[in-house]
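Read the single chain below, which is given as structure tokens and is the form predicted on its own.
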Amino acid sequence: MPSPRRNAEGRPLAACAPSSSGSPAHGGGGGRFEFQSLLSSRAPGADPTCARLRASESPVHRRGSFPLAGAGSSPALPSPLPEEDRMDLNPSFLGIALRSLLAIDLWLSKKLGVCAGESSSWGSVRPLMKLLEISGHGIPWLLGTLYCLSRSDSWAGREVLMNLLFSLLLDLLLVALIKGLVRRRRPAHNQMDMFFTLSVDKYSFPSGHATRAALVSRFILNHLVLAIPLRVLVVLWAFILGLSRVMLGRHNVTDVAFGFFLGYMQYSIVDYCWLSPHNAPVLFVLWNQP
């Protein structure tokens, strides 16, 4: 290792021997021998010993935000994040139009929840609610086609009634189906205090009183001869149904405007594959026993 140089007097030079006393000896002051210092570390020619020895020295090294100069050994680079862990910058124009229909619904729905529970703005009103609850429950529909299904006399009446039992049918079976493929959770604002409830009934999507509320509607209003206040009463119950669903905390808005949709497509099956004495003779028989 090559000795720092001397001057005339035996003594290191400046550049190799820093002295904090500010001595006018030494360049009048620490800060015009530091200075002083840097510059000669800068030229051509300066001692590359003196170089190491005030880059090992500085605070900034000792701190380890460098590695030493000339050292030849580079800082790991930082291993990447895996997958699951790294924010999606750019992500797809329908995904964000998805969340923000999912954040509007959400806030919609509470909103609209006034008789989610006694305390709620409507708690008064809730009792009434749950009466027309039980008014589009799937039992009683049902119970009540079996039973004038029983009693009717003429094939018309019996015809009738025989579909709109299939159409029930039919209605629990998609609303079950898709309720069990698509598994969303009720409001958090709801109370399971419903009238009636199977093992699906605890998932929201789609809403089943709303689904049979416009199937049933839709099937009086093709099949029944009724007077026009009555026509409007039948819409304005399947109407009320399904935004008491919301009302009550059961359902999302999104829950029940499906559910309106679906049971009006419901229909269209029922209508195609409508069952007559002439394509299933054998359920018409059975009813046909005096």
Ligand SMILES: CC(C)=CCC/C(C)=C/CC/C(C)=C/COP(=O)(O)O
Contents of the next structure:
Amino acid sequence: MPSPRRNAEGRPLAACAPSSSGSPAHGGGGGRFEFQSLLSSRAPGADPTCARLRASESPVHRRGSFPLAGAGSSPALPSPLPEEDRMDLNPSFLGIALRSLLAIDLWLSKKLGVCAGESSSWGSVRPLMKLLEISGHGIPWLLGTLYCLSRSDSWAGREVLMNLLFSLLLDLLLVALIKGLVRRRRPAHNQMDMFFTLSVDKYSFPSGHATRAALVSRFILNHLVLAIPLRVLVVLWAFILGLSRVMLGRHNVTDVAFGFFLGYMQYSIVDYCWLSPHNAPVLFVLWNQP
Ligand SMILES: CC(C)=CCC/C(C)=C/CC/C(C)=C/COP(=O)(O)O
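Form predicted on its own done; form predicted together with the named molecule now:
Below: every chain and molecule of the assembly, starting with the one above.
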């Protein structure tokens, strides 16, 4: 008895709808398959192989048998396409634009991931990138702010630090929320060897380091009186920290770009809800208790 044909992952093709062997779109159209898979809006759990087979079997995909063109010569009208295939064949402009952006994002992120491993082309600078990673980690920023708060002896200083603490906590909360909702996997070339992570940090969108970098640098630039070279250094730190996330292979470019945007907007929220002894007296009184 002949063994069932199998797909690339070794699953039997018999599990799908029957396929017409030798379909030109099926056999010779590797590029076409990639295009189809780029356009297809897959239902969760659907077998991509089945979806592709169904599409290749549809009359639209068979060379020379477009339903309307062949209506006069063929007595039997083809059955209507299933709903999901119709969506595949009529992708919206926005859908194509988004999928193209994602494809560029994945390609560029892979190209820039030059420190993703010790054996990568820039593997020797990986330890430096990991040092930069710690400079934008949540733990040192939280501990540093709490330490400075405990040492601060002026009301003005305490007010700024209290708001910095509030910013850092708001950032952790929003990033965890979005990561949990979006659940985008980290790039395949990432090594999960990060220092102290939360469970949502297995997801990559948005980059928590990028949000923190944008938030903290905007906070510092607005509340610390710094000389111009130091201000430039703060902006450079934020930018290089974001870039290092992609170079380390931790993130795709869009994770970092959105992270910068989110961090920038978070500062606007903090500025709007600025905590002071007037609107949050309890916080300030509690902090001053011996
Ligand atoms: C108070 C509290 C819940 C502190 C947790 C601080 C913490 C472990 C933050 C996680 C920082 C981190 C590893 C973020 C991941 O950054 P990505 O840039 O990789 O998204």
